[in-house]
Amino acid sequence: MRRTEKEQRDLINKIKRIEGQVRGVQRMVEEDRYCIDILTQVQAARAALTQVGLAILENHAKGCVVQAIEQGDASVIEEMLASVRNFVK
């Protein structure tokens, strides 16, 4: 299943946003800026990240796990665990 284009749109401009921290982060090593204010910006762009990647598998979850169930092909519940195994790595 495809997302809308407000979706895609929507995930993009966080994928941007969390470049930018990251961009943001790596001025502030250069800058040898203090080392928790560096953690917090590296914590603050893993948790964009993770819900970045929520998205996603929420998206993925109730469209093409869904039409893959509905078509027979129940092997995708196992691709989708192993995916989340990952993603909670």
Second form
Number of protein chains: 4
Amino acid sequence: MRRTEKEQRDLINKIKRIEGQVRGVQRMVEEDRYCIDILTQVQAARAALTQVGLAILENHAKGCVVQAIEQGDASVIEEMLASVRNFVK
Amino acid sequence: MRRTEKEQRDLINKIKRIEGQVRGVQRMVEEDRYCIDILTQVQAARAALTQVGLAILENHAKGCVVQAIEQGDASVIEEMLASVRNFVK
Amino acid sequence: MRRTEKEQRDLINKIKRIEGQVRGVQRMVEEDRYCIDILTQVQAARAALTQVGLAILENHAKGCVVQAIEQGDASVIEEMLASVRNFVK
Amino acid sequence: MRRTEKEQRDLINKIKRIEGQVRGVQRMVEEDRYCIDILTQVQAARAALTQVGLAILENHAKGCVVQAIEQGDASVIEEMLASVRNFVK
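Now that the form predicted on its own has been shown, please provide the structure of the form predicted together with a further copy of the same chain.
Zooming out: every chain and molecule, the one shown earlier first.
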């Protein structure tokens, strides 16, 4: 499913924010900041990445997957499940 | 998708093994066994549960989900995604 | 750190509840219940196991780990970290 | 525990690589690349962040935590456990 222009912009903004968080982690390591504070920032970036991953998965499932199955191709399901498995492990 | 008889039996055996692992955890706590050893057993049960969950999800996706979409009902995708989201978080 | 009698009882009750949840999963599979409902039960058991694992880890860290370090043995930290790593992956 | 210069450099290189991976995700979204390929990249960045988090936790546990306990302050354990809990959930 194509994302609407707004969805695309929102998604890119979220990813840019994660890039900023990762740069923040780097700066904190360089400045020898307190480990627990760095960890909090790492976890925030990681949680945000998980959300971005889920958003992309959702878009894929509702779009490509449904469409491919409707057109008689169920192999997309295997591919999607491999990706989910990768996320959960 | 209906599981074959063999798949059903395998799945039930896996779940029985997890039940045994959980009972093992209980016994170890009662016997005041070393925490790290108990944790190893907890993690084994948890990893096995994750695998059982993924197996059930896979069966569902390849069966019910594909079938429902082929019959024109794409709402099963939302339901499946909510379940995946629950697993990943 | 020894658990108090109440903590020990609470922990065992939680583990018994998980055993019941796992048995519930087995019954649902045997009765061919709807996959998404089974998954919800699997996830509940898994989340409860995670909490039990964290409770045991906490008890271990505040008890054995602190005590061992105070007695000059810091090797318990490595062991605990390996266990944490196992949980996170 | 202070990281050695080499450890510090290695850690910063890992973080820089993650920043690059996140930028890669952004580019792939902008170019409307195939969702599953984007997801693979998201998962790679997420797994790398987890490893960075664990490395920082390890450094903290073996350094600050051991030292604080040796000096009679066990409160660092609570703080570390809260951070682990945050990671596992």
